[in-house]
Every structure is written in structure tokens, then in C-alpha cells.
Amino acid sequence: MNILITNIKELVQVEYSSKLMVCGSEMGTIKTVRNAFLLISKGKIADFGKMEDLFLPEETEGRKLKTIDATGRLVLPCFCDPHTHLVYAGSRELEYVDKIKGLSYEEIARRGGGILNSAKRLHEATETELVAGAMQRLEEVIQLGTGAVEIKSGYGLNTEDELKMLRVIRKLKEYSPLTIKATFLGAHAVPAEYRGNPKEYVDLIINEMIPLVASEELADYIDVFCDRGFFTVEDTERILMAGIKYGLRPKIHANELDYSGGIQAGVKYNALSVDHLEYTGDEEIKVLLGSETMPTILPGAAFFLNMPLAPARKMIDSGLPIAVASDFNPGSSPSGNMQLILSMASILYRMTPEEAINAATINAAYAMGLSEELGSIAVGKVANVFITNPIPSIEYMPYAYGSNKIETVILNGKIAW
């Protein structure tokens, strides 16, 4: 099917010439075009500008032509979020109100909580409850205006429960018309019976781990947890070479908890994104300047764990690129809301609307090496849109913090929701 929208009252991040990310003060400048119209092709945006220029090749004439009438509303690329723990079994409220009584993200972590909890729950779900769960929070982040997602493993913590995970990706790949990436993320924790010699577990990632995963082509990129309790810099260095060697590329959690060296490891190997960076300072953002990793921030976990903003109005600043995440997953950002991030960014990290929607599309399909494809209005991209209600500008998508602004979502050119 084609599709045509027409009378746009704004098409918002079109590109003429293509972009991989933005960085510095562009992040400030979105283009757009009023009164628009898009044309959609075989899955793909063929055409796009004033509507007053628009012409239909014959072949998209007569019954296969679906038009949509875009009066008053806005319509932008789909979300990218290049962050998520989405494939998990059971919430972790209890934890939320261990959280309020101010017990810290460690404290909870020491006690069984946190990432070992998950892991538990996971290894007791089958393979067909996590799909069903999963795809039910699939089906919700489309509907708030999300066209790919990157998941991660990282609630086995064994190499069987590690490939159940990634399984069952899979299969989300295979059953969603979402974009997923699959990421390894078998250094998410160290489980209990290796608190004593965590090296071994490492070993067990290297050795039994990356080799299996690799073997079923389940992983599109690995990642590690290179923080304070977590993986030191060493550790990580061993894993991220092992990882490497099978063609998986970099992606770390990094800095979360303090200044650990994770976002220095993540470019000296050519990381696609280092994420999180709550501790991030002078050091850090010189090593990050000029290189091909892209920073990520993740107002969501932030927000939820009450800990130190990023710094994402000083790495702007000094000429950084930002890509903002949902880090959706139970125990410390449980909502995949991509508007509400775009509100977080706005509000808590003072990035302008313009700046936030560009850390929304492109820069994060970059942090999911997809922005030749996606991220962004352009001829030949895949086709994953949203048409917002009628609302009165870009600056009220961040505004409206707390309703849903979508009417319509398209995905690989056609209609999801």
C-alpha cells in the first residue's frame, strides 16, 4: 500500500542531504516544512515537501493510494530507543518502596535485590511468558510513538538463561514491526555464587558465553556494566576484546555510579554508545569529543533512582552529540514512554525541545547503528512516522508531559496503530 499525507500543518526533521547524528549547537536545529505533504512507497518515504509541489508519479495513482488528511497535526519520524531491558518477568515494586524508605540502588543490589531479583523471576518464566509479556509492552511503546528499540539480555546471568533471553529477541524480532537490535549483556551483574571470585564469572562470559551466542547470531552488539560494584575497567576490557573477536560491537553502562572509567574503556573500543554518564566530567567529555561514540543519557532511571542528573546542558555545550534512552525495565525505570523522556529532557536536563527531539531520532537511531535508515524524514528511509493530534507546535510535545499527542503510527510504511 501507499500512503499519502497531506495538508502536514508542520513535517518535522526532514533531511535533504543525510546526517548521521547531530552534534553541539546543531542539536538546537530542526528543520521542518509547513503545510507538507509525505508520500510513502513500498515501505519506504519516496517523497516529501510543500503541498502546493506535490505531484504523484503515475504509479502511485488509483486504488492502492491510501490518503490521510494531516490537518492541524505534526508529523515527525518514529521514536528510536536504544536502551531498553524490556524482556523481563514480573515488576519489582517492592524495591520501589525499599527505594522510598532510602535505601540505595547498591543497598538493594546487596540484599538479593535489584538485577538478581530478575534474574530469579526469569529463570523460573518459559520462553513463552516472556514473549507475551514483552510483546505487550512492544504493542504499548508504539502506540507513544516508538518505531525501534534495542533490547538487552542481562536477567540470565547463566549461559542457558542468557540465550533463553535472547531467544526470545528473537522472536520479538520476528513478531513485532518494530526495528530491534539485540544486545548481549551477559556483565549486567555478578551473580551470588561468584561474588567471591567474580573473574570466574567473567571467564564463563568469555569462554561458554559470547562463543554460543555468536554461533546463533543472537546478539547484535554487547554491552557490560562497567561501574562501581559491578565490573571494573579490567574486566570489562577482557570482555568487550572476547566480544569483539565474534563481531559484536561495543554498547556500555557506564558512569552510573560514579566516576569508573567505563566511558574511557567504551572509546578506546570504539563503543557505539556509552549510557547512562550520570558521572561524567572534563575528562570524560575530551575523551568523548571526536570520537564515533555517541552518549546516551537516561532520564527515566535518573528520575526514578533520584540520583545526579548527566551534565547534558555542559557536553551540548562543548560540542557533544546526546541521544536520550527510556532504559525501560523494572527495578529502576519501568515506563518506555518516549514523549515523557522527551518531557524529562526538556525539564530536568534543560535541552531544548529541538535539541531533545534530535537526541529522540537520529542521534538514537545512531546509537543503534541505524540512522541511515531511520531517525529522521528523508527519501529512501524507512518509513516509520507518527501524526500527532492537532497541537499547536514541537514545543508541545515536551510540554504536555502527562497525555499521549499520537493519532496515528506508521511502521516500515504501514499502519501500526
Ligand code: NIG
Given for the second form:
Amino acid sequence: MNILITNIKELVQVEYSSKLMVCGSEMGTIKTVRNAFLLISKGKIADFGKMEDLFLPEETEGRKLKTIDATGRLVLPCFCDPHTHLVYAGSRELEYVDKIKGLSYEEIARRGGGILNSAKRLHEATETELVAGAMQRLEEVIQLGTGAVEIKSGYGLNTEDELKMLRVIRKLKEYSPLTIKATFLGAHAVPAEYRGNPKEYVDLIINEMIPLVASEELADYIDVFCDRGFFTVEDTERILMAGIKYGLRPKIHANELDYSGGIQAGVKYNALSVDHLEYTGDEEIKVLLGSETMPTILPGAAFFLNMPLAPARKMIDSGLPIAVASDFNPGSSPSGNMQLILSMASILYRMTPEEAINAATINAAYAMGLSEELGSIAVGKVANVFITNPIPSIEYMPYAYGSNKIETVILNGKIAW
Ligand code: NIG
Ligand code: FE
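Can you swap the form predicted on its own for the form predicted together with the named molecule?
And the full complex, kicking off with our chain again.
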């Protein structure tokens, strides 16, 4: 079926010549067309422009064409969410209460809570249960405007359970209309049985897990939590080198808890993204400038853990690109709501609405290796777009925080919600 959206009050994030990301001051601009149409054919964006220029090519006229009148409404490319852990079993609201009472993320982790708690629950869950839980979360984020998600393993922490998680993600790729990328994160935490001997666990990741993950082609990317109390720069480099040998490009957790050297390690191994970045100073900014690594901030995690904020304003003003992601996970960010992330990016990080939208669309698409296919309204790109409720302006998107401003979601050219 072809879809024609007419009378669009403002078609947002249009692109005439392709770009993979936007950096620095460019992030403050979003191209739009007012009083626009958008034509979708065979799952792709076929044409767009001003209503007065609407001309339907002959082959479209004969075919089934569904017309949607978007008077008073905006149309945007769906959000890309380049960092989530949305395959998990059980929630962790009791730790959340401990956090409110003053325990830190690291203290909870040291007591066997945190990631290890999720690993225990994941071990007890079947693949079918995990798929069902994740499908429900995916359905929820579609309704909130997300069109692509990266999903990590990392609650397995042994060979069998890491593979189980990645097989669940492979099923999600098959069942869900979302575009999904899988990341192997065996190095999310050191399991209890390796406490005191983390190198042995790193050896297991390198010698056993990575080759198996690669032989079943279960992952697109490889991740390491390179931070104080988790994995060192040396561990990280060994794991990344092993992953790269099998074609897994790094996307890593870095500098959430300290100036861990994770950003430098990520850039050195040409990571697609380095994520979190609460501890980013001049040296880290210098290393990122001129690299092909997307700095990705996770406002939901910083908000939920009440952590210092990554210096996004300074990074953009230094010429860097920024992407945002939800970090959807049961411990540090139990929400995949990218509309809320837009609001946090602007309210907490002082990013303008345009910067926040660029960060959640084209730059986020880059951070999952998809900016040639997704992240903007461009002819030939995959038709993942949403239509808002009647709203006054782009600025209203982050301004009206907490409510769903989306009425219709189209994924791969089909109405998904
Ligand atoms: O991105 N920082 C490390 N990992 C996750 C948290 C996962 C968890 O607590 O379950 C994050 O915030
Ligand atoms: Fe994370």
C-alpha cells in the first residue's frame, strides 16, 4: 500500500542531500517544510514537498493509495534509540527505594544488587518469557515514536545466558516492525564467581563467548562497561580487539562513574559510539573531535541515578555531535520514552529543541549504524515516521513533557500504531 500524508502543518527534519550526522553549531538547525505532503511507497519515502507542488506520478495513481489528512499536525522521522537493555526479567524497584534512601549505584552493585540481580532473574527466565516481556516494551516505545532500537545483552554474564539473550534479540528482529541492532555486552559486570579474578572472566569472554556469538552471527556490535569498579581500560582494549577480529564494531559504556579512560579507548578502537559520558573533560573532548565516534548521552540514567550531567552544551559548543538514547533498563533507566528524553535533553542539558531532535534522529541513527537508512525525511530512506496530535510547533515537543504527543506511527511504510 502507498500512503500519502497531506496538509502537514510542518514536515520536520527533511534532507535534500544525504548526511550521516550533524555536528556542533549545525545541530541547532532543522530543515522543515510547512504545509507539506509526504508520499510513501513500497516502505520507502518516495517524495515530499509543499502541498502546491503535489503531483502524483502515474504509477502511484492506479495503485491503492491511503490518504491521511494531517491538518494542524507535524510529521517527524521516528526516533532512533541507540542504547537500550530492554531484554530483561523483572523490575528493580526495591533498589530504587535504597537509592532514594542514599545508597549509590556502586554500593548497590557491591552488595550483589544491580546488574547481578538482573542476571540472576534472567537466568531463571525462559527465552519465551523474555521475548514476551521485550515485545511488550517494544510495543510501548513504538507508541511513543521510536522506530529503531539497539538492544544489548549483558544480563547473562555466562556463555549460555549471554547467548540466550542474543537469541531473544534475534527473535525480536524477526517479530517486531522496529529496526533492531544487537550488541554483545558480556563485559557488563564481573559475575560473583569471578570476583577477585576478573581477568579470568575477561578470558572467558574473549576465548569462548565472542567466537560463539560470531559463529551464530548473533551480534552487530560489541560493548564493554569501561568504568571504575567494572572493567579497566586494559580489559576493555583486550575485549574490543577480540571483537573487532570477528567484525564486531565497538559501542561502549564510558565515563559514567569517573574519568575512566573509556572515551579514549573507544576512540582508539574506532567505536561507533561512546555512551554515558558524565565525566568528560577537555582532554576527552579533544580526543573525540575529529574521530568517527558518536558521543551519546543518556539523560534518563543521569536523571534516575541523580548523577552529574554530561557536559553536552560544552561538547556541542566545541564542535562535537551528540546523540541521545533512553538506556531503557531495569536498574538505571526504566523508561524507553524518547519524548521524555527530548525534554530532559533540553531542560537539563540546555540543548535547544532543534539540537535535541537532531540528537534523537539523525545522530542517533548514526550511533546505531543506520543513518543512511533512517533518521531523517529523505527520498529513498525507510518510511519510519510519526504524525503528532494537533500541536503548535516543534518546540512544543520537548516543552509539553510527560504526555504522548503522537497520534500515528508508520514503520516500513505501514501503519504500526
Ligand atoms: O547503561 N552503566 C551500566 N549499565 C546500565 C545499567 C544496567 C543496570 O543497572 O541494570 C546503564 O546504565
Ligand atoms: Fe547502558
